[in-house]
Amino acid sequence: MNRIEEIIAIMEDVSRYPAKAIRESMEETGKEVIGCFPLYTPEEIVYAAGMIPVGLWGGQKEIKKADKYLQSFCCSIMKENMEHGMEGSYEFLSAIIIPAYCDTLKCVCENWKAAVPDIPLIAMVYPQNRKITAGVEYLVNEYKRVKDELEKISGKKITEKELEESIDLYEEYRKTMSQFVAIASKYPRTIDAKKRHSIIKAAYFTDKKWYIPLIKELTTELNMLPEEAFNGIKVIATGILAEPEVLLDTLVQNNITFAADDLAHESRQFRTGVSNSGTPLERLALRIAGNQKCALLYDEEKTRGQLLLDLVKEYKADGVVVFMMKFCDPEEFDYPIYKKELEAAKIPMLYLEIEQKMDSVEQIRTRIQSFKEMLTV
């Protein structure tokens, strides 16, 4: 096994067994852990408080308890998170942060207090009109409140210096990941769709100071190899996340790889950097103000379609795969708009409606196979 294979294996192990990875990080660092619901939780503030932020993006657990609090038409990520919380899977968390973007997240905030009272909740709201001065000021105040709550949990004040250092670390993370995904597209056999997903996912369950050097090393090792020829299909992935993993297995089996992505779980996390001006909390607020082309952040111009067209052109992709999270209203509202734009540009598109826990994927498997045949005729 060479070094590239070793690093990939490490990342796959982390993403496959997140609880194990989190507990190991807690033991190695002596830090407490804060759970972060999707999508843009201010991890920098958590890290500045001397704690490790971990991503809570659901799973494939059978829903037995969460239905008591969440209706059947709620997003499966939220239902899975609630199920994990009620079953005790999150007992190692010192608190959770839930940013309320949509109706389901707003419901989860209140239901969590009743369903999982032993894990403190820090709720926050991102302003839809986030670009105007009032929106930025509002978000700064929300961040101050999150900071105050974390200080109570950690028992220590968060200094400006600690915030600046944490922001610098996360900027390094974002730049490192941007470099990695750009390089990974040149090695579609070594970094197939499933491996790419696992590598990016591992960041949610580890200390960034441990994760960043490994990704830098992986990128360096890849750069030393000749660019790989690929006779399969390159696509741009868009949506909330590309799971369950059986979908990725099916893509790999059909020789379909991700040239790039517009996934909330992946590149949306690191494609927008932090502003260089203002206080630390203002810089974080301005990052959200500058974040574009995301269904969960208000975008009156609806520029996501152009992003997908640009990615197809830049990476010479053969088409776009839409991973539509069932019952995700913001994503569903965006879809008809960018669908028309892709069709007008004659970009092949595959629409897959997904849930994290799926009884059968045979219909989706057939759709993927048909998509492959359509592009290889």
Given for the second form:
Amino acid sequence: MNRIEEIIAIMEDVSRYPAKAIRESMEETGKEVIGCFPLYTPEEIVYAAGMIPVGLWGGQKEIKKADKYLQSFCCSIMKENMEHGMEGSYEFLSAIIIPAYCDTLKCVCENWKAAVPDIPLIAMVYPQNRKITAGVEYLVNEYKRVKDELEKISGKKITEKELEESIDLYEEYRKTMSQFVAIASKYPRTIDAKKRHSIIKAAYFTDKKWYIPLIKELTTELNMLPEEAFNGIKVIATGILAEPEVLLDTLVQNNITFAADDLAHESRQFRTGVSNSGTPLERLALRIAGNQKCALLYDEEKTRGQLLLDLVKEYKADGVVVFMMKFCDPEEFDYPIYKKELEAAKIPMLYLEIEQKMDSVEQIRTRIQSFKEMLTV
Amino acid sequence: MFLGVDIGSTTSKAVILDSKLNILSASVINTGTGTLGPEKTVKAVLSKAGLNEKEIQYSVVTGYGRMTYQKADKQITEISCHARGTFFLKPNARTIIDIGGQDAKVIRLDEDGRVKNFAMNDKCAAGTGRFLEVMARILDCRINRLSVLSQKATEEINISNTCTVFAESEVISQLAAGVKRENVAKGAHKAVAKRVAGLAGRIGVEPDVVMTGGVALNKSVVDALEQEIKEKVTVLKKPQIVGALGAALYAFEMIDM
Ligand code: SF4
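Could you give the coordinates for the form predicted together with the partner chain, as opposed to the form predicted alone above?
Shown next: the complete complex, the earlier chain at its head.
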């Protein structure tokens, strides 16, 4: 096994067994762990509090208990998170943070208190008009509240310096990841769609101080190899997240790779950095203000279509694959708008409606294979 | 000789072509995916053509059951095969509507017969042959008579539930309320057409519109569909074998290339 394979195997292991990885991080660092619901949860503040933020993005459990709180028309990520919470799989968490973006998340905040009373909840709301001064001020106040709550849990004050250091670390993470995905697109065989997903996902369950050097090393090692020739299909992935894994397996089997992505679970995490001026919390709030083209952040100009078109052009992609999380209203509202723009530009598009746990994937297999045949046969 | 096999959820179809692309034989067996249906249909198509297995130069399998059928040289999706088969029979086709036993698809073609886009229904019986089967059962009518029954309708009723299970109870209460069977039958055909028209709306409809798949044999669905999409719908002569024909055409190309 060479070093590249070794690092990939480590990341795959972390993504496959997140609970194990989290417990190991806890043992090594002696830190407490805070669960972060999607999306843009202020991990920097958690880290500055001396705790490890871990991402809670659902799973593949059979839903039994969560149905008590969430109707069948809620997205599967939230049902999975609720099920995991109620089943006790999050018992090692000292608290969870839920940002309320969509209708489902708003309800989940309330449900959580009743359903999982043992894990304290820190709820927060992102402002709709996040770019105006009032929006930024409001968000700074929300962050302050989150900070206060975290201080109560850890029993110690978070200093400005700790916040600055944490922000620096996260900026380094974002830079490292942006470099990684750019380089990875040149090695579609070594870093196929599934491996790429596992590598990015591993960040959610580990201490960034452990994770960043490994990704840097991986990027450097890749960069020393000659670019890989690829006769398959290169696509841009968009949506909330690209799971379940069997979808990625099917993509790989059909020789389809991700040239780049616009997934909330992946690039949307790291493509926008903080602002350089202001107090630490203002810098974080301005990062959200500057963040564009995401279904979860109000975008009056509807620029996501253009982003996808730019990515297709930049990476010479053959098409766009839409991973539509079933019942995710923010994503569904965006779809008709960018669909029109992609169609007008004659960009082939594959629409996959997904749930995290899918019992029958035959239909989706046929769609993926047909998409490949459409572009190659 | 080239063999195409199309294994659907409820039927298995096969076509044999000679090297001049003449259809030597075709067969449709009312057993879908599994071992029996595909084997029977291949046997039937070979014997009709007076051939044995060894004379087949290349074979392609398609359809829902294509992954589990081991005997073919290659597997290709039903989307590509329906496109190829339809274009071969009707080069003016730009939109294909294929309604099978358990799924529905709409495929858009370009001038060269290549697939431009497609849409499939999700794992749901609404808008498929299965929906009509359920309706036929409640109406106590044989499935192949459902269309005839519907032609006698005096009134158009609406079945508002798309879900087959809910639609079933809706229809039962309509019958209990005295709605005539033929009117319900007409409503059922319209419900399928509406659902499929919705699917077509996702990718747009461009004439000529051609219908394939077993449900194309049902005139009431075709009529209702024409009304819904406001385009003339042409039904190919043997709409069920179009996928298998497409598979056989691919088989021919594999050797010819
Ligand atoms: S934004 Fe979408 S995926 Fe996220 S919780 Fe809301 S509905 Fe679910």
